[in-house]
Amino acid sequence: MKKILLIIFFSNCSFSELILEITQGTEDPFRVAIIEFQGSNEISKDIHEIIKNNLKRSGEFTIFDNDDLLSTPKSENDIIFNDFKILNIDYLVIGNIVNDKLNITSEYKVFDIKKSKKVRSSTIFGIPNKNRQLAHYISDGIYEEITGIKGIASTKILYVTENEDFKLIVADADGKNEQVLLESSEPIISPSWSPDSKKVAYVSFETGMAKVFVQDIATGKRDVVIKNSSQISSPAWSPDGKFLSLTMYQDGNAEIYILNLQNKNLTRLTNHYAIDTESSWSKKGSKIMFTSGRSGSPQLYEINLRQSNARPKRVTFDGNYNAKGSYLPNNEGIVFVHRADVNFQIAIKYFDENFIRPLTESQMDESPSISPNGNVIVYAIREEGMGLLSGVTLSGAKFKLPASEGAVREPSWSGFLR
């Protein structure tokens, strides 16, 4: 019987909503007081909760609400800095919401309590009924001002859920606002964002074999990237969005190829009897890292694309399994799946160090994806037989995003959307 593939674009129904659970924070979080914004009462409460949860999710903040404070200033002139110094609070955030039914605007200010001075004043323009988006933008501004790192609350994540069928879902970074991009009775794997976060590439088995599709997020239009009889998997976008690196079984063996998306020309990158797969690009597009079994066990290798006839260089040596590698956005190192004995862990290796740093402690961690600011890694785990997403920051905070139903796997983080 022929299998039926169902495409759903921007569904507002929540099939397996992710539910955020903070499991561990940093040892010395920033202590921040957020006064509920002035203005529309209903909108202010909604935005206040989203901002608070966004900052809490990072694990780097302890948030003080109105009821926790000695005073709740409504404007800059009302601030009594000593009231916040007594509570050992580091920063204060105040703001207001203006809703004229055509547009919604938020003005907010951040104050450094120890210095008794204003350090940020920003205006964010939003649209009606998009309170979450507005709150995410505010959260990112607060996060960047306090930590010095760009915020990621306004970014998106892709993931695959499996229950009675398979769904490719895009959601806000906090797991809310889910939209089903694709639903199929056949497996969907290896989702990957384009650099501008307007398209996604993924592998679907709907034709009876692994094929790579590219789909436009806004329109839902999608196309198979190569129409041939070979199994194709593990797509990864070049930083300029003009190429995909792929794993193709064209001659019966898994090799890395580069596909020019405009003219469909294929360039073979590897040639070895061992399996070569799971490629990823460096930030400038000058190198490609991939997993290979050519040393007898899965290890990470790297090819310099700017050198003619360059040979793959082995990158990992510790442990009996290192795979699914990605470059940190600042190019300081790589993140990958590592096994030293029996457990599969997410690990990081900085290029200026000769050792590996395990970041997780579970038995079966897989598919790490790095946030665009390089500070958070989301990955798939199995807990009590159920697949779910988990996350860890480089400062040690941890969180989980289990689904209300079904298994969740294959996460992929978007780039910055503003």
Second form
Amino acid sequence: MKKILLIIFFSNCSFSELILEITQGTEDPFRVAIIEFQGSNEISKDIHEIIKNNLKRSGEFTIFDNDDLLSTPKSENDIIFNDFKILNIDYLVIGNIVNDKLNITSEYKVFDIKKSKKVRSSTIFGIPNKNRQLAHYISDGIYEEITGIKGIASTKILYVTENEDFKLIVADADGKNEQVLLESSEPIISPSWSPDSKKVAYVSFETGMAKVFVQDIATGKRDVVIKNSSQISSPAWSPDGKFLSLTMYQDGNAEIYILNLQNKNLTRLTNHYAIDTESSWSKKGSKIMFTSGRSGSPQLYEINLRQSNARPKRVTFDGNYNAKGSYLPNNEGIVFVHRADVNFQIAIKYFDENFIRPLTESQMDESPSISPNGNVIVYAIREEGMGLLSGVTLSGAKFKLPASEGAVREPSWSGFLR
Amino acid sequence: MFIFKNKINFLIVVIFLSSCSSMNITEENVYSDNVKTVKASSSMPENINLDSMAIFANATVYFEFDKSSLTSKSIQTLKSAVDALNENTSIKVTLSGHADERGTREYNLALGQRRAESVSDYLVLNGINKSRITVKSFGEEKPLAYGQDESSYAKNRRVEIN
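Can you now output the form predicted in complex with its partner chain? The one shown was the form predicted alone.
Below is the whole assembly, all chains and molecules, this chain first.
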């Protein structure tokens, strides 16, 4: 097994550092040459850097720059395929940026070097002054063309920061372009995206007690989902967006309910004197997984919603703490917080295996959230008592997101936005 | 800035040129990612009942890791709380449960609630009317001690009575 140890620091004067720490990339990464796009010089440079970082962060690519190449074709007609074949390059990307005051547009082309032919020709109509987004869309097109899997550069991550106060923040998948959704003097926990990624649900303590709110991202309109006198937490949307599973405490103990968002009807899902919380839905909405203390330690259970009166089925057996589970998008397994002895790690369990695979190795890893393509898991870590976000790809690459001000935690990955 | 703002449709045109040599041709628009920032106005209840503050100031009971059962030391503390509540029947109490930072936030919120419920059960069992008691949890969100060691954790696994 080939192990690569690579630590790359990218610095940028206006942002904090993105630390790409690839501890183990794929054995056979795609070798891709990306020529800096033609057109507006400064924007091209910017966009070039963003695309490179996006692709590198996946752990699946080795990127070749202008300086690494024998020739740097400006257009299709300039391409000498042999110059790339000699370097064992698999794919070549060229493109241009057209920027006037009203529009920004990029055209790019992807060439398969071995076949000496063009495999993709794309045009992206961007939004002026939103160059990062344009770069993310280009990255996703390149990623999808080469790997056959949808890219996640244009997706978003939601998280909570604590500094002077608490903030719920939405940022690009690379941790930049932070925008504040909510500021509060009281804690905010458990943010979660609606399936169409237009709304978020979260728990806010602003009324003096945990309450679940739903907020529209673009308009800022927000509401408490259930108005009663007891605390409510742990919201999770059903895949069709019609239901919200919640933990309610009106029975004096944490129990999971399903709220119909249209008629506000509540259906009780669990009934046990132990703690039941942290519900999450399978991608087709047929199962709900949750954390329960009913065996004497926190373990994961699931309930089949298609059966009437289905009994919870225990899904984790190894370790003394297994909690906050979520399903992989293809339903091949689950990702969760796992403790074998003293350390909390992020772990994965595939349904066709009877053992747990730890993915991380520090002491206090928590809040795993899976990218919509299922390839990357973002989670919260502690470093010298400080909260930071980190990511691990299923191909083995690890990275840290740029430190925002204060402690960062509770990441939640959006769905696909493009 | 506003040209694509409300454009909901995006377009991906995929054309397969021929069966042996295919090429993807795509066109798409970038979505707007505009965000509205909201400021939550906190309505945390202030502790205005000075009488109860005087009697119960810093009355706190502590718990073992992942446990919500009362220890004998906790019961001593609670006995004097029961006496004070019996002497001043107009006083209402809030029981706020807390957890240390180990484990997941939602599980800890539920654990803090269980701890507060244990205290509530004790008070009710000893004759205090349930209508005088409010139970809630802050989970691991409001630690008293910030260290990552057992002595800090022990201080944070608590129910505050006030």
